[in-house]
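To begin, one chain is listed below as structure tokens, in the form predicted on its own.
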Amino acid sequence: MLRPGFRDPVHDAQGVFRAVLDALARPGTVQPLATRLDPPAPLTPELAAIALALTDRDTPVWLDSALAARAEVAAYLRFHTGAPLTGDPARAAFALVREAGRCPPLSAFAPGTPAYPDTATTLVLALDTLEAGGGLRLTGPGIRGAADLALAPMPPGWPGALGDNRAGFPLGVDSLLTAPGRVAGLPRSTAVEG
């Protein structure tokens, strides 16, 4: 049985979009992400909400192995978003990662092109912990001075991979970090020290 999507598609999607926009505009801040979704496991309500709000038939989505292993997840996303699923992370507009500790290297995803840097992949990670303070030290556009962000589990090779990602600016992958009821953004322009 297919599980329902947003109860109020327009207003729920607008709320998620606003939280994501605030998270990317103010890297290092943790924004509330209100979801009333019950997607098929192991898709989290936060991953589902971002996919439902930001993807459509023109935005290919890549699923990590935990999500791709469940046919119900693919059916849910196809029905509610119309987004095509791709097995190639370099062809994805959005990449949904349930197991952050097993996330592929950032170099596996599309960095965009000099003419179209906006064609880069947006990586959306599900985490157990996401809090302001401790962990990573962030500087750059949208951050007054510096911000600290604690997250777990951390993908392999971070923060070095984020430093390499930033070095290619304006190309590079943008990241959305989610945990129960919250989201934070790490745009490619953010400098990260760990």
The other form holds:
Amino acid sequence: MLRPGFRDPVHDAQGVFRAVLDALARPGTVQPLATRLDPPAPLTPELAAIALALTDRDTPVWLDSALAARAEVAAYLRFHTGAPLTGDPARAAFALVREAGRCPPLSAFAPGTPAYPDTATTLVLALDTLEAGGGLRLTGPGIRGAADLALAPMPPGWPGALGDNRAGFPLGVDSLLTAPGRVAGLPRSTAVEG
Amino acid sequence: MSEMRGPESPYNFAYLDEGTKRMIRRALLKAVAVPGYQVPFASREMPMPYGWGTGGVQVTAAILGRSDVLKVIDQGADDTTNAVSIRRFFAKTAGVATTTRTADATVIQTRHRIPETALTEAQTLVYQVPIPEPLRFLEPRETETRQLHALGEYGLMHVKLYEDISRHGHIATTYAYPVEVAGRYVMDPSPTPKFDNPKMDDCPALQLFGAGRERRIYAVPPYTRVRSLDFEDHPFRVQRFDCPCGLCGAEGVYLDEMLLDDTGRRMFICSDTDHCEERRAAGHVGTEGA
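Given the form predicted on its own, corresponding form predicted in complex with the partner chain:
In what comes next, the whole complex appears, and the chain from above leads the way.
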């Protein structure tokens, strides 16, 4: 039986988008993310909410192996978004990662092109812990001075890989970090120190 | 189902269909991630002509939620045709609260001024942009300007400013004065008077730019360096006004010239009508104030 999507498609999608917009515009802040979703496991409500709010037939979506292993997840996303699923992370507009500890390297995703850096992948990670303060030190656009962000589990190669990603600006992958009820953004413009 | 605004509202919330909003929202997220870079988007026909703020309207429609409070200004004024029309458009199609008070607004759509009242982290400023490409009048081909942005090659813009100096003795560009965002992209701040350029720098509010006819969206995140281009020996300067506002006596604000009669009598008053009204309500009176 297919699980339902947003109860109120217009306003739920708007709420999720504004949380994501605030998160990306203010790296280091953790935004509340109300979802009211109960997607098939192991898809988390936060990953599902971002997918339902932002993806459609124009956006190829890549699923990590934990999500791709469950047919219910693909069926749920296909039905509610119409987005084509792709097996190639370098072609993905959005990449959903359930197991952040086994996330592929950032270089596996699309960095955009010099003329069109907006064609880069948006990486959406499900984490266990996401807290303002401690952990990574962030500087860059959207941040007043510096901000600290703690996350776990840390994807392989991070935070060094984020430094390489920043070095390629204006190319690079933008990341959305989610944990139950919350979202934070790590756009490619953010400089990260461990 | 989303609830209707009134028993038989024929509009989706904020006019645009959900697919269009998603497309604009994705463009906005990439615009925020690459500050100052112009993201192409599939601009829609709106029930108003190009040149009347269709880009700003589409950005506002894509971000607006039920709890937002919208303010719309046209050259600083809340009460001119463009501002009144757009405010009524969203009151009708989204049912959101509207205001003329800068401090009460969560979303402010503007053509093209930045309010005198300092913006806060809780606010988003949406600019209506006619020509988003700062290099367009120097290089008409989009393929070439896109390449120049990709290479970060902005020498052409400095030549243009230098030609101002050689012709006029100073940089004569007074509006749409080019800025460099976060040390990378050169951006057209829309035809804001250059007086407002310093307010874009390190601003607590999120700044979003929509160009409907030209189909571009770009952004400046909060607390981002926005530097007006200049030369060491000709540093960037804003306009200065000789007299305070005739109505409220405000100094250090942007003033509009008003002709009073056919003998050439004139006065200068605040361009930001809300700022002027609040000052007068607080008891400030200018030389011509009643």
